[in-house]
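In the block that follows, a single chain appears as structure tokens, in the form predicted alone.
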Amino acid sequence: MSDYAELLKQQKENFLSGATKSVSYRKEQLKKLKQLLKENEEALTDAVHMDFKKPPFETFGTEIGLVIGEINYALKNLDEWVKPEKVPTSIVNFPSDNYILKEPYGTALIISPWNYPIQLTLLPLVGALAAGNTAFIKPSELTPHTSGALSDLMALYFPQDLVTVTEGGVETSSELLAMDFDYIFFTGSTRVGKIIMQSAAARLIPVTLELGGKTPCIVDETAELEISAKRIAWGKFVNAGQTCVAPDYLLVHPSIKEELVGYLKTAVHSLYGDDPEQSEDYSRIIDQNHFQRLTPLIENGDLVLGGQTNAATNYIAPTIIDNITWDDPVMQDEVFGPILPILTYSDLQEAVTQIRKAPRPLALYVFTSEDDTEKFFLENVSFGGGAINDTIAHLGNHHLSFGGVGTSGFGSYHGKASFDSFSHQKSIMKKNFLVDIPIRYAPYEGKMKWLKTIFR
């Protein structure tokens, strides 16, 4: 047997005692999460910056900040989500009491990917714990130092038989994908996230995934452009675009994107200066691999703003490319960096037309100032969940649950979200013994009317 399994057996034995499953256990929890977060500020955030350069501004709002929040949410809300749901009897069955139990599914594997190491891993946490689950974390290779030191508090605040930490690869991760796991919460490429279905199916194990997608960010000719080319820029370019929901594209009404790039150009520059590369609030690619995908895809069209690499750091500078067009290779998959194309559309139909010939994306932004238009593409395209006149932000309310759809996703989280992804509702019916209708028992003969009339 495995040290993993063993773990396995040890998180399984403490599940069925009972003891993860009261509330105020659960609360103590978070409250360890959260003391771990708080007393840790400074570690974690020099390890995700010796890892790929993340700003600490940018660690703190996107990371750490995020997942206190969502913490402090859950325990005022707790109390709330974990009461019986009473619902509403139907006329077959009454008199009688209806409601849905919540509980927590057993243990969890969370697989967490590199590009927000600290968020993408807690935040599952988070609800797993709420819910009353054990669980069992496998952090990203490509991420060594974030994951070391998540392992090592992890190990420090938490019992293994209640939150493990696993580091390791591609083998590490196909080790515990055959085990026998209550829940599976994957987030990643939309490629290993079949992998984890495929893993998944094979044992009935239920799975979250968070995956990806071209996400296009459409502005139109009534926008504000200088406010949408400073909220574009920021949520392109934060994390060096190393984010699931970045704008993938931006789908311009031509006769506005002269100005727009103008506007962009100059927000870029109020960000991260003359020269990004000399910036202490820009990221770097996360390992050469990804550096050698995104380097080719600046060869499309024509540059407009960025284009310089170093390969040495793994930089990319902020970048934007127009006169492209749907079959160049840009455009072929989610870019996941700091390169931005333009394309123009004609009307509305056209954009939406093309836009629907990718899989279903992660998010979808639009900027406009007319409710015809933000309605015409809310009710006309199938993504996961987005904005309007803003990019990314909306993963920031704990009232919206985050997830995608088709091949971006599926299952959501974040705030009460999280705890429902993680709890299985058990539905229930009780009778007294007053009272039993008789029109359900054989002999049948001259009941058919009256059963008729019950579902008429």
Second form
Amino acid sequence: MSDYAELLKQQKENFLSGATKSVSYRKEQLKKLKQLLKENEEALTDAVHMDFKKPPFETFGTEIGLVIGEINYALKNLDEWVKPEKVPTSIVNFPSDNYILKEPYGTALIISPWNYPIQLTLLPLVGALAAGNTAFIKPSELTPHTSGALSDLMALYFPQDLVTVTEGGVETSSELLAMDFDYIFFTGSTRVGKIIMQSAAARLIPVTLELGGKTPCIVDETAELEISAKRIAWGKFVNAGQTCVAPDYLLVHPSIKEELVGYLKTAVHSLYGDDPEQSEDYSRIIDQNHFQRLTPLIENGDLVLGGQTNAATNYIAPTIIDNITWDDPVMQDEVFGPILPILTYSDLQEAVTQIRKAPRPLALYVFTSEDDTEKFFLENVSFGGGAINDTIAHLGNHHLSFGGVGTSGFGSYHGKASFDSFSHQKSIMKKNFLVDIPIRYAPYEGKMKWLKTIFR
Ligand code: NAD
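After the form predicted alone, can we look at the form predicted together with nicotinamide-adenine-dinucleotide?
Starting with the chain above, the whole complex follows.
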């Protein structure tokens, strides 16, 4: 038996012992996770900085702080979430009591990507623990400092029959995917999502897939352009564009394009100064492979901002490219880097038709002052979730569930949705022995007319 198989066996035994099920135990674990984050904030921040020079402010705001916020929310609401949900009976089952129990699946496998290496690993863990599961975590091999720190810290704060971190790449993932987990929560690319789902299908393991896609960002002629530009520049260049819900491309009304580009340039300058390479507030590309994948995309269209690169440090400046067509290479796959292509649309129907030609995106943003424009996109484009007049911000509200649709994934989490994702809904009907209506029992002769009066 491999080490992983032995660890999984231990987790299964722990789960079956019932130890993880009491609400007080779950809360204790959530508090421990919060303690881990608070006591090791600096070490974790340093680790992410070593991995891709992520600014400490962003590490707290988009990773550690976000997870602490989710833990606090779960601690406050868990008593309510775990309660059996009472539902009415149906006429054919009168009288009976009906309710839905929220039952943990058991042992959960969480596979996470590199781009928000703390948040995307620990937010699912909050859901798994709140729902009473044990968890195996496989963080990304592309952030070795953060994954190593998480592995060391988890081992210090949690028994391994409750939470285990297994470091490694594809081989480790593949070994874990061949094992008998009760739930798989995967965040990563659509390509690997398909591999995960195939493996899960072989054992009929339920999955949540949080995947990627090309997120459109539409700006119409009624938008307040200066504020729009700031919010777009922030959402695109935070984490150096390596955000699953970053605006992938701009689709703008031609009448305001020049003015918007002017404001975008100003916004980028105010974020990162004259030379973003010198800014402490700007991240690097995660590795050479992604650097090599991204740099040719700068050649598309006409460069209006940035374009500078430094292969030695995986630096790509915040870059804007104009006069892009739908057929350009930059429009074929998720950009996932600090390159913002600009396209134009002549009318809203054309914009929607073009967006619909691509797979359904994880997010969509519309900048407009017109309610009808907002409504038109919301009603006519299928996408995971999004924002009107902002970018990325919807992720920071745990009252909004977060997830994709189509090739950007399925299932959702954040807030109560995380608890629900890691819980099986066990529906129960309870009857008494006092009443036993005979209509369902054979012989059926003469009973059809009664049955038909029920289902008229
Ligand atoms: P990835 O799919 O390459 O890797 C994700 C995880 O899967 C890593 O832990 C990796 O080790 C593992 N993995 C890689 N190849 C595998 C294989 N063949 N078999 C099994 N496991 C394998 O993704 P990434 O490059 O780390 O992250 C970027 C992608 O993730 C982007 O497409 C982005 O949009 C997406 N993403 C989505 C969300 C979301 O919430 N929907 C969040 C962040 C990133």
